[in-house]
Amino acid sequence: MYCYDNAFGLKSNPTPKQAKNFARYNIIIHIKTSLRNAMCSVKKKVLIKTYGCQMNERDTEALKVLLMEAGFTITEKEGDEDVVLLNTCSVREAAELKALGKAGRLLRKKKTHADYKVGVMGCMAAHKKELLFKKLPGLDFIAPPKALHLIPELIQQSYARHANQVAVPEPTFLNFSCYERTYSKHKAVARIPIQQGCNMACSYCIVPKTRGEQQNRPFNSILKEVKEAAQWGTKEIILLGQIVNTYHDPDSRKNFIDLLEAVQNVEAIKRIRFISPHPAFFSSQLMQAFKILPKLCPSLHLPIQSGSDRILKAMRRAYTKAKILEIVKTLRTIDMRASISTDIIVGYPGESEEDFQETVALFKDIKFDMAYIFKYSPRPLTWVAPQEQSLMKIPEKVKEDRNQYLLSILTQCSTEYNRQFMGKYQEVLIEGKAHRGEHKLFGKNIYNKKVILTGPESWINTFKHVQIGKVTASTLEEKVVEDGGTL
């Protein structure tokens, strides 16, 4: 029997090593006991600022529910809060610097508001704890990703002790149950975490250091969240994991294909997507799932990182360009319109002009319609980081030029891809209000293309058949909406 302690995410019948780790949490057990009755006595407004990936966004959603259950109030308006939490990302240096800058500005408020609290959670909190307290001396508390469920009590501890620099020890396992009750009505799309951490050793990636080894969520826990989302009216599910296609249930032999089939069988769910898979673990069964599962959308995020086999080997990515082309060919045989997006790193240490041109050629061949293109930045504790200081370092000007060149190709490919929808009707799941324009809404078609249309808010979380009248590199815009298209 594989189960989790409600407080700490620890296995029952722990090994000696796990028992030793458990002893470290005595202080937290004490906090739980002493603050239980006071939990709702400190009614503070909490603001959460989120940086980085969809997993961080999902953690923020879950934490909001945990905080409300503990008696806190959630605010979305900066300046109205008593407590601010920065949910941080460490994948890129720019994201870390942005969060550090924001924390520094927020901490100034403590000079005039004695009870104001600032905390850091997420990936930066996992590997820069001491550095954060040193750089941000007024910081109140730090919580790594696997301590998500302990944050409400950590805030209470900060107030009870009238002190800052409180850090929670990182649990051995994430308590996935904190994701099981976090839905509100009219939520069109639900992001469902199925994993935590990663067992790969990609030379540039810090995720194994910040989120730990891969931990697969129990199959029944995932389905419980999916079904609850469906009950609240959700129409689309996005399965989240660092390498989702390696998922397997810790209690049985059920794998990722079994999970896709189980979600397919939840009647109220109309669409399924997943991110991020690893190209090395694409099986023929997974590719056939796009053919035999009607709800699995023909849109795939395929993080290739580079089009050069030499650089892929240096990155320890465990696949070649041929594997990438095989996946793309198979998917586009199933649906010729299939949308394929990617992640690419330019300026990896030692990347020659020939290596870069191989990436360019692959990009043009596949014609990615969306891509996240990053200039390599060294991450501490990663294998390749020291090489950035050697003769293998790529000059910043070269990185920028390569980045801009790929972005220009992306614009061409995206525009060309979107033109195929001009004048055509598309079924669009409307997700919410658009950022600009009166009465403007946005949604997605099955190919994950953003569609802007005009209509009342009552259309949110419904399907509409929309004729496309304008396209850009990033969006489709409606010409006609058929009211009869509501599902």
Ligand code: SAH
The other form holds:
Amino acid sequence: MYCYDNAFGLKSNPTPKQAKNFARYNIIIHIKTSLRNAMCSVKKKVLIKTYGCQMNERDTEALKVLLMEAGFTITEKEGDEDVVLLNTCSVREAAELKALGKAGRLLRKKKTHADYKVGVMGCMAAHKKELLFKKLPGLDFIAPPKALHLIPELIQQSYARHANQVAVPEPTFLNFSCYERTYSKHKAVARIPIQQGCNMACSYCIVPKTRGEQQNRPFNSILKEVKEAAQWGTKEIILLGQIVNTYHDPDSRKNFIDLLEAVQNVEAIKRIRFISPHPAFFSSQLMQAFKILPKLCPSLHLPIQSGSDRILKAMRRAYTKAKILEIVKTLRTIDMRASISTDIIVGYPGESEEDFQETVALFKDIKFDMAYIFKYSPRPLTWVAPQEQSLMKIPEKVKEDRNQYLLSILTQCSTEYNRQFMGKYQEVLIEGKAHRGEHKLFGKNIYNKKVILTGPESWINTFKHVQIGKVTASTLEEKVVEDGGTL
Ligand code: SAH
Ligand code: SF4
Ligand code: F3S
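Given the form predicted on its own above, what does the protein look like in the form predicted in complex with S-adenosyl-L-homocysteine (SAH)?
After this comes the whole thing, all chains and molecules, with the earlier chain placed first.
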């Protein structure tokens, strides 16, 4: 196996300070120069398949910019590519199996295309590391999330040296400057990473192992990206991170509230959201921000995981049902219609029927209008993994039943929530073409509800007043569209 950093003489064990400076300022320059020299001879087409969360989606966008700057072409059409990258997720076993299956099928193309390259990036590259070369014979390279900025060079090296099985050792820090250049210009909504990794060690979760310790992005780097997006016409910002409400600037005392205020002050930005906050770190100032900052939308994703205090404790979530109820009550006092969505895990080891019924009761009480409901998936390297044998394992059938039961409650709650918009005018920021229907577009109201309407593509990235004529559990549909927004 060929080790990337030695080939370039990069330090393997720099001090944290050296590594920080190195990651922030030097690597990109080094890569840009060497790539410009090297890329003259090849102009390969790269396809990126993305799995997992919005962080991965955003990483894919950032990588596309880096690849184009390095002289590669991006293709969205499968079959057209010379290089395929799978940006993977490890949060549940099913996500890994899906990507492994896809990689296996793609690798078959090597039989007829000798020059075809397949790489695995993202969380599974950090989790499985070199084991992936055993699982996927013929795999060319792997790159963990913090090595995002090294990928163009990695592909280049793979061609130049006719090397496969190339692994990038994980840099200590992510280079946040990767995100400062916009890929999709004139987009209505921009997702802006404000931190990387997580220090929380929730008992079931592999993310701290795949993305590493929490690393906060410098305040000015975030604002630079926000302003750049605003210049390209973006109207809505979604701040991304694993525990956004613990954000603080590494170089000053500025915190998440300061960040929300700074984004609020960017004139061209009309809407702000964030994902995901941790219930344990919800301060009264953050609640007040929903009142004080007019651009902060009354739509909150609050991942509660369970409604049973016993299970929350076992999960090491550091809050109780009472805290969740307090957050919800405060937000609904500020805006009685506030949309509240969540993540829930069913079938955590030891979850009794009583525990589950507490989750059901809390779900009905809060009436979440959107929820991601997951069946617990045992993950290696997690805090609970070594103890699983001694805990009551929940049979798959029970997990499935609990999942379906909560989904049925969700359908009732979300349909009921959406009904309140019947006949009402909603200000909709139009994001793009709808998946189905000719001349159909989709957008969101301030409550993060998807609205389907008919109109020309020129309406994308504009505000329209839409009277709602039909509602389902997941969408609102137009009756009448009027021009312009109030903002
Ligand atoms: N940082 C976010 C969540 C990131 S992971 C937070 O704390 O809310 C996204 C979601 O995946 C989690 O909210 C959780 O519901 C789910 N998840 C994580 N590990 C899981 C596992 N082992 N099995 C099933 N679902 C899991
Ligand atoms: Fe995982 Fe918990 Fe961190 Fe979220 S806060 S990423 S669930 S460890
Ligand atoms: Fe998955 Fe990694 Fe996101 S494990 S959920 S892609 S942070």
